[in-house]
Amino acid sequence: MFVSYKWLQEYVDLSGVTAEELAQKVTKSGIEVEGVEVLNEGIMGVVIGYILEREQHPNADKLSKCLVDIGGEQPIQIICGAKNVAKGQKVAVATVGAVLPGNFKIKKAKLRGEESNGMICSLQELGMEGKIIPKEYSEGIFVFPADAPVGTDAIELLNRDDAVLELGLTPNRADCLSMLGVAYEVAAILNREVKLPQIDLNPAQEKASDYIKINVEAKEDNPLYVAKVIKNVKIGPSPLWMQTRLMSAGIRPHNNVVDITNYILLEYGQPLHAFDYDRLGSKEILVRRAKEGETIQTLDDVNRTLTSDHLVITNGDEPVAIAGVMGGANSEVTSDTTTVLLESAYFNGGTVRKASKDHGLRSEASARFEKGVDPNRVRPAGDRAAYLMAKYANGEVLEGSVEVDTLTIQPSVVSITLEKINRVLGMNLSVNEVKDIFDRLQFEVSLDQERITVTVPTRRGDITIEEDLIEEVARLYGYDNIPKTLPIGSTTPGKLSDYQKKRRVVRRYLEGAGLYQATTYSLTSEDKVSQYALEDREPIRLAMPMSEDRSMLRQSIVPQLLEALKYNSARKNDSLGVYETGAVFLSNGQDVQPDEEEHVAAAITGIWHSHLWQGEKKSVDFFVLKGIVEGLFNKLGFTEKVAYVQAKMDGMHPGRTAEIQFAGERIGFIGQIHPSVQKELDLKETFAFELKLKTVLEAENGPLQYVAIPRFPSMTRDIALVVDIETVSSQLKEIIFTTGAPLLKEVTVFDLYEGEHMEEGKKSIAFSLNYLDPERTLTDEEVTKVHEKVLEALKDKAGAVLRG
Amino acid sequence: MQEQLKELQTAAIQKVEQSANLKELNEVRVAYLGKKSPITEVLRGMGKLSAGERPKMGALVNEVRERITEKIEQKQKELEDAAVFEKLASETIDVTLPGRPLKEGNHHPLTKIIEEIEDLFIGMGYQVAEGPEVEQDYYNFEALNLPKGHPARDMQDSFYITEEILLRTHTSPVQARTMEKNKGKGPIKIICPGKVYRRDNDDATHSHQFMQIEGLVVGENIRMSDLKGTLEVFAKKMFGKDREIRLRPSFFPFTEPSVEMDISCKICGGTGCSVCKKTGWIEILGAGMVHPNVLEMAGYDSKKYTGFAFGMGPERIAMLKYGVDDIRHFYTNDVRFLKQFSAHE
């Protein structure tokens, strides 16, 4: 909602307080606004000016040759560009040492030969947008009425020496989309007065209800209808005063009568409409429901077709206008229009919004119907209307008007007691101090000892409970004075709860491990969806996605993570590593929440260690994150509940993928991605893993138990067996530890040769044994029985010998 | 025979000081204590000599012997030195040729904010909350007061799945759970941070997904004082203790009174600038005290109780907070901007 600062004077006196210190004031006290627009930008000397001749230039086609009375001792010459100029206008001039915006200086000149002591201005040459100049003169320059005074300043005349505060309302305020509630607000802001506008009808003999008949079916649509009829008017401009304040709140003028609608829409926020009685064809107005597949033309002449969802105004066949939304192009006032029959009506809020919302129609009026109307400013505001109708359109206004009114109205009475304000706002305010409030704002107020029961105006119908009325004490009185405290009283432990407490430690060792954190997008293209997922379920498709890539839930993080990578490397960035805990998202069925897994995901790729200088260069490969997955599974406790099992993915290397076992349980994989998957997104060898993190972070890993150092010194052997290339270290290891328990204690991998000096299909591969007894020193002897037992197991069960 | 051993004496420490390496070192050792040695040559021939004069000349070889011995120590220490020296002056490093690098990666600045801010109301004797992103409309509109047809719902375009299912438009949904499972009792104590999604095109400033963190308090004698000293101290400890806060009233369907809270522009002072749109002032959260109904519809009394509830977005404080000029940098995950938040400050 745009104010204009001087046209809110005419309801509030605002003496002694600028435009920027009532925006001050009305942000703090709750409806923020947003700017405050000077409209006047630097402005000076632009005065009305009397064309007395007009006459082509002799040297250039285009151009008009003018002698201006501008109130000076002489008239003066000034050259003009502009089509429409005319002996006999009335237009604002520049003068010579004017300033118009961008500080553009007015200077005598010479157009092709001829002297130019100033400039005719258009509006938009005084800083004014097009789209709300009146049309006929948005291509020229703007022509005054007959009656402006020659030589008075055309900026104060066109009202520009004013600025417009631009109210940022929040859906409850919809009272403040019409001057006479900012009014409202404003005075119980400053404590001071409203001032109501003028109606003064003067009805004629003929009766309104001798010209229409009005019969609405949909009542719950359209509770109340009043029409009026205006006769004899003569379409013509309105007075220059409301055009400007149109302009002012961003609204086009058209003809006095359209104007006049218009202005009161803005004063009272209640949309009036306007038909032109002898164009309706009936004499007869039928408020219903659309039939289905009904069509009409409204005023932007686009023929639309309604459903049984829509309200329209008939002529008691057909539609003349979408009630609340727009009128039909069919009963359009226009420059011939004698007889005005106006509406004016309340219409229910969700009907109209479905209305706009089905047309794609938003308009000053379908906003205020969506957001509710005062019921009690219909009447006044369709008189007033036809007061204006009267005064400016030369109108005659037929008696009374003419009604269907199945409208309750009940002001909404809320009761509190002082000690629940004050309770709810730590305060301790007096009975008096909130009564004021109260009448500051025109709230009726009764007193019953400390209870304060309040009746509130139905233009205020957002206040229904006790909170509101106490944010309306509190806003007034100001929320700078409410004191700030912390909460008393009995409370909980402050702490995460272990789940996340581990969420944290796994992001800062993967962070340690050299990982960047991650955030991608949950929502997914069709084809990633289900790319590297763990379970095979339907994917979540939105109802309406805004575009393909984003049209479905994420089932896995990896695709995102690769898009990282991908989006890095295009930027040589190509040696990389990041992950990601996030939910991934598993569909069960219709209409149920799907269930959310927390994952973890990592992808790395490129060089992952190097120092040139030095002569180290490491690109990345499965080890180098297999190592940082088992330091995760180290780092939560769960070394022992951990395999990795060969095996087989789509999208990634078949012989370098692994599942993840947690428990005998398949919870994640970890690989190589696969090369042609690599080469489609231009990305250098690339590594993922991806884990239930939830399985992992919910799983008991008991508590930490010490382990007494070894006071005895342990053995170590090494041996190096041939085995079969498929046979891997994992099974080896296994036959080791279960032949060598209860002293053998550690098993480790020292080398691994394949190739020449192999025989065909074999391979090398040693482990270094180390047998301790915590209790005494092992003998050589000991050693070396135990030993023999798990080479011979070796060879038993994996054909493994030692080698030569 | 005295003046013999003196002359020796001599000669060999000159021999010593002479020797340029522990080798020549040692061959003046052989040379004047060896078997083969002059001063052993004197101690042979002391035979000769009378028993009182025995005693007497023996003293002298042995002092003689351990002047050259120590001398020859004093070298062969004086020598190792210089060797040593030597050795590690060959040995000499560039100290300003870089480290080998630590792999390391950090958090991004999201987390960064998200966790400070719990840490903040951890502090303050609150718990962390979570719950799902794909919500039931129930709990993201009607138990937050927003029913069905309710004007405010048009603030919040949705991503729906079906009907009654939809990407959480803000995590105020884990309030309503959070009070639903307490089953009508207070103390409630909240933080509830989390990703959310509403229907916006990405630009600069808009992203379908984003994050969000809410505050709830329910109790039996909260007060709006308590959010507003509640707000003050979060804001102090996140900007800075130089902002000043400001309260404005506003409008949330979910509380009654609301509250939008602006902090004092960091760039212009509060003098009004083009950050702060010439106000002064930067809009930071959005809070009030809960709304009877949502209470009511959780199973509180309202009566009896009463809370205060706050949200904001992580996005707006970092892009504040570090100077962002672009939401959309918080999801492309571009490794130049990630890693300029590893620093603790």
Contents of the next structure:
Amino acid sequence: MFVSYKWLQEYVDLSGVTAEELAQKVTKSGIEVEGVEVLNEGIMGVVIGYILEREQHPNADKLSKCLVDIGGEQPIQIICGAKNVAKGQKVAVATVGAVLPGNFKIKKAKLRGEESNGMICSLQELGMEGKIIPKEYSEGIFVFPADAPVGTDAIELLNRDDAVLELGLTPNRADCLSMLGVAYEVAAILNREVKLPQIDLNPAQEKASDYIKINVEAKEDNPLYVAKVIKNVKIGPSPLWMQTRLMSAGIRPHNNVVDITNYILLEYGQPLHAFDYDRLGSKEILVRRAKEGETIQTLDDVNRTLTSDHLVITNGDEPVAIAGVMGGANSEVTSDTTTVLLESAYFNGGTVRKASKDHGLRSEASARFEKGVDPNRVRPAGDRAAYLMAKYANGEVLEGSVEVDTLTIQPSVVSITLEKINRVLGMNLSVNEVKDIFDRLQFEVSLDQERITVTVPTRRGDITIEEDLIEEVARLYGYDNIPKTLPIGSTTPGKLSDYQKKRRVVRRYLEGAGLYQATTYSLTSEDKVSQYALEDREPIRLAMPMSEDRSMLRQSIVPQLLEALKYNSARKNDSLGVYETGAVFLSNGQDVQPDEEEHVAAAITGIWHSHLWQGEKKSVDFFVLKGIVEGLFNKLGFTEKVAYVQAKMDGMHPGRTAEIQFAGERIGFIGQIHPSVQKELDLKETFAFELKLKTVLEAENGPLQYVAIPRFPSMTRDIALVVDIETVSSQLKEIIFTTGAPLLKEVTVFDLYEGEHMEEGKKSIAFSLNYLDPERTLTDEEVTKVHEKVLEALKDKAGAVLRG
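Got the form predicted in complex with its partner chain; could you also share the form predicted on its own?
The following holds one chain only.
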């Protein structure tokens, strides 16, 4: 809802409160003001000018040379390119030295040899959007009414010396979808009075009931329908002040009759509709549900097919409007209209919403009916509109109204005790303080000792229970004024659990390793649900999926990470690493709650390091990712418990995949994505891992032990072993460690050779062995003795021999 600060002043005294201060007060009272737009910001030096003469530019076909009176001693010459510029018009003139939106400064200039001392402005050039400007001025200059004083401030006449507050209303505050609703709210905040609009009808002697008859078949959908008749109207432009107010609210002006209905929509929050009485085709209005397949051409010139779910206004036979949504073209007010049938009605919000949604017609009127209008404003809104039509369209309002009234809505009556208000709010308000708040809201209040009974006006349909009254007291008293208190009793300070601390360590480590955190869907498709799953369980399908692509609960995180890499790669971000910690869902059978298990997974692709000035470029490979995983376990203190065992897995490269074991239990995998999957996703070589994070983080590790830096030197021996090609290095490493203990402290692989100098079916693996005794210096004989035992054990247990 856009609220004009100047317009609001007509209903509430805002003296001493600026627009910005008002926005703060309204926000603190519970309605968010999303912004305050100062309409004349950056504009100065624009006045009303009168075009005395207009002639063709001697050197340009599309330019006009105008002599303009701007209220100075002498008229000035201005060159103008607008097609609709003409002698006798009153227009907006940016004088020399003026500033327009965008900090555009007006200077003296020569255009095709002719001097120009200013600029005749269109409304767009004054900062107004094209969609809200009257159609006749959407491609040219705006022409002011003949009574606009020459030389006065054009910005003020256009009501641009104003500020507009944009309210972010929640659905329950439909009362503030009108200027009067906002006025009641602001008056309560500022503790001031509300001034209601003037209604002074002088009806003609003829009666409206002689011209129209109202019948309502669908009484549940339309419990109140009021019609007024205004004769001898003269269609023309509405007053400039009304046009500018509509434009400030984002509504395009059309003509005086239509503009008045839109003006009342904003003022009262009550949608109205004006029919051309002479084009109606009968003297009857029948409100009913549409017939299946019935059609209507609406004001937007679209033929629409109706169903029995839609409520229509008819002339007794054919539809002339979709109730609460849009009128029909067959009864539209045009420049020839002389008699207006004015509709003011209360329609059921659900019925209006159904029609609005079915036809894709979301209008200002339908939005208000859907959220609920005040039934007690239906008649005053119609009277106010008729009064304005008499005043600004020279109409004659016929006596009385024709109506059908089966409305039974009564004001809500809610009672509450003072004790409950104070208990819930933690305050010590008196009865008089609470009563004063309800009086400011203009709620009727009665007191019975400490019991407060409130009769809520129908404009506030959101207040129905005790808690609503407590909220009103709190927000009007001021949330900032509620005293701060500490909880009573013993409290436990909040902190992270050990599991949460370790999870943060995991995330920070992976981010420090160069991976970006991803958050992907927990829902996946039937094709992907079982891919890369660590456990073979029955997939879990949603009872009511939004789409087939999101119909199953995931069993692995890796497929979603691969989709993230695919998305980025398609946008030229093809060197990337991502990780996620999240839940997977494992079935326990039909109608049994599934296990929700936390996993961590990562996927990397592209270039890992690129130092072009050194001629270095390193692509990701298995060992880059394995190094990240090893670093993670080292960070958590579990290096000794982890083993990597060669494995095969669907969707993974058959020769570059390993099973990750933790204390002898399989907890995950690591490896390269299968080339066929990479090709399907249009990815370069991609590597991924996934671990059961819960298993790792819940495992206990011993206290941290520090080892002193050795005072004595170590001794290193390198060996190259010839083994069968199927033998894995981890098997050899375990034999070396077991046999060489306790002097052997470190074993690393530093070379692998398979080539023409090796016997078929054999390979060479080279290890570096580090021997150390922290208490003394080892002798060569001691190391040799242990080293020979290691070689002997390798030969006996793995058939490994030293390479000659």
